[in-house]
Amino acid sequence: MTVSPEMAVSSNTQTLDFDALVQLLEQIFLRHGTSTEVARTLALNCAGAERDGAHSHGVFRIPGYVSTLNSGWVNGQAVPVVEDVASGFVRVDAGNGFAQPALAAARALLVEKARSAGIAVLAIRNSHHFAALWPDVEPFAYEGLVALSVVNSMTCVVPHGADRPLFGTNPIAFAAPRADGEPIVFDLATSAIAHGDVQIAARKGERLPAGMGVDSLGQPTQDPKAILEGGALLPFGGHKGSALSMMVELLAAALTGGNFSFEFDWSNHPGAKTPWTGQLLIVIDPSKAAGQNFAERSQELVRQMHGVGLKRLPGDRRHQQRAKSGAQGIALDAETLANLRALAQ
C-alpha cells in the first residue's frame, strides 16, 4: 500500500489529503496486529476526527491504539457477533474488540429496523471504544435519522459528593438533520473536560481552568499532570453532570451487558489505554411523527436560535474545518508525521 504525496511541505509542517491520512493509519493498524476490516474501520474514524479539528480524537490516539495493541488487551482482529433479539432491538458482542467495528457490522440491521418501527436501539456488549462519539451518530442524520449515543469509559471522574473516582468521562452524542445545513450534531462529555484534552494540555505545558479537576489528595488543582497522575477529573455541573453520567453508566454498561467504568482490570497489560466497557445507540425514524417535516423543524429552532444572537451551533466548527480540510489538506507537524510513518513501518 503506498501513500499518496503530500499536497504541501514546509519546514514544520506538511499537508495530507483525506485518503494518503488514512491509508497510513492503514498501515499502521494493519503493522500492529488488526485485521483489514478494523483497520480500515479505525483509520477512517481517526483521519475524520483529525480533518474536523478534534484533535484529541485524532492523529493523537495513535500511540494509544498502538500500545493498547501490543499490549494484548484487545483483540485487533475480532468479528463481531450480531444478534436480532427483538422488532427494535439489536445486540453485538465486540469479542473484546473495538466499538466501530462493532457499530459498522450491526448498522444495515439497526437503520432497517428504526425505518420499520419507527425506532431501534443497538447494545453494543464487550467493546472497546477509544474515539470521539460524534462520529458515530452524524452519518444517521446523513440519513434523515435521529441518533442518540453514550458510552462509559474508564474509571477517572469522582462523582459529586464523592470523595473517589467512579464513572468515566461518559460522553453523549446527539444528530438530528435540518433542512437547509448540515446536521445538528454534538458530542460532549459529562465530565467537566474531556480525558484526552487534559493529555494534549498536559503535553503542552498548559493549566487548565479551575473546577476541572482535582490531584491525587482530593484538592483542586489547575495542573492537567496531577490530575492524570492520581488525581481525576469532575463532572460538569456538578451534580447534574453526575447524574448523566450515571445514566451513561446504565445505559451503556448495565442495559447492554458491558463493564461499568470500575469492573474492568487492565494492571495485566502494561500499556493499555482502550476503556472494556460498553455503548447503546438509539435510532429514530421522525417521518413516523405527525406534524411538519422534522428537518424543517429543526431548521425553524436553528432559525430562531440565530435570531436571538446565537452565533454558532454545536458541530459548526468542525464542519468548517472539514470544508477547509478538504480544500487545503491536513497539517500535520513534521514531527507527528514522522512518528506515525515510524509506526507504519
Second form
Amino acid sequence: MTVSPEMAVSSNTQTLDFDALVQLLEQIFLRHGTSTEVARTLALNCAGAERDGAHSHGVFRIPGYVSTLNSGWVNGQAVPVVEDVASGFVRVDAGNGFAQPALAAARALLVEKARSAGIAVLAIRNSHHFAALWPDVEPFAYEGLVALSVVNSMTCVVPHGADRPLFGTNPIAFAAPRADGEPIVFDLATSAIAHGDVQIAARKGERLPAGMGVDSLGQPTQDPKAILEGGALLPFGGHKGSALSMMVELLAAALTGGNFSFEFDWSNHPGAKTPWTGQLLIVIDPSKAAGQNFAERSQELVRQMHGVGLKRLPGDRRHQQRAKSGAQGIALDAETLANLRALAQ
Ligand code: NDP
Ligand code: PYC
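Starting from the form predicted on its own, produce the coordinates for the form predicted together with ligand PYC.
Let us now look at the entire complex, which starts with that chain.
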C-alpha cells in the first residue's frame, strides 16, 4: 500500500485518508522499534482516534509514544502471554508491552467465553495504555455484545478530601448494541479533565474552566501549566468521581495484578510517558438476558431520551466526525504532518 497523495485544503491544513494515516503511523512505530503487529495495532488505534476527532489521543500522542519507546521504558516487541484461567476469566501478561496487542491476542478466547458463559472477564497486567479507551469496547457492541473497560494511568489526581495526588485519570468506557444506529458508547476520564486535554490547553495558551485542578500549593487554578508543573487534577463530580476512580484502581490494577497508578517509577527513563499499569474488560452476551432483544430495548431507551429533548448521545460527536473524515479525509495541520513524516524517517 502506498501513501495516497494529500489534497491541500488550506495553506496550513492537509487531508489524508484513513489508510494513508495508518500507514504513516505504522512506519513511525516500526522505525522506533516495535514489532509489525504492535505497529499495526497502535497505528489503527491512533488513526481511529484522529479520524473520530478524539484529538487528545490521536496523533498528538505520537511524540510521547516515540520518546517512551526510545527511553526503553516499554517493550515494543513484547509478545503477550494469554492464560485461560476459568470458564469466565482470561488473564494476559502483556510483557511490559502495550495493552492493545494484549487485548488483540486474547480477544477470540474472551468472546468465546462470553458467548458460552454469558459473561467473561479479561484481566491485562504488566501493560501500557496511552490511548482512548472506546476503541477497546466499541467493536464488541458491533458484534452484539455489551462491554465495559477500565484502565488506570499515572498519579496526577487528588482523591476527594485528600491533600495530594494518588489516583490516575482512570477512564471508564462502555459500549452496548442498539437496534437502529451506532452502538451506545461512552468513554470518560474520572478526572475532571483528561491529562491530554490539559497538555493541549497549555500548548495553546488557553485557560481551563474552574474546578479542574490545583497548583503545586494545592490552590485551585485554571492555568494548565500550573497543573502540569507540580500541580494536580481533581476527580470529576467530587466524591462521586473519586469513588469511581478508586474503583478503577481496584479493577484495573488490584484485580489484574498490574501496578496501581502510584506504584511505578519512570524517573530512570527520561522521555517515558506511558503508564505501566493494567486494564480490565468485562464482556456480556445480552442474548442470555430475560425479556426482549437487548438491542431493541436499548433503542427504546434512546428513543425515550430523544423524546425528552436530548439532542446528543455520547458517541454521536465521534460518529459524525468519522463520517466527515470518511467523506473529506482526516485534516492535519501541515506542521503536524511534517513532524510525523520526520519521525517516520
Ligand atoms: P470527554 O469529557 O470529552 O467525553 C466523555 C464522554 O462524554 C464521551 O463519550 C463523549 O462523547 C461524551 N460527551 C461529551 N460531551 C457530551 C455532551 N454534551 N452530551 C453527551 N455526551 C457528551 O472525555 P474525557 O476528556 O473524559 O476523556 C477523553 C479521552 O481520554 C477518553 O477517550 C479516555 O479514554 C482518554 N483517557 C485515556 C487514559 C489512559 O490512561 N489511557 C486516561 C484518561 C483519559 P463523544 O466521544 O461523542 O464526544
Ligand atoms: O489523558 O489522562 C490522559 C491520559 C493518561 C494516559 C493516557 N492518557
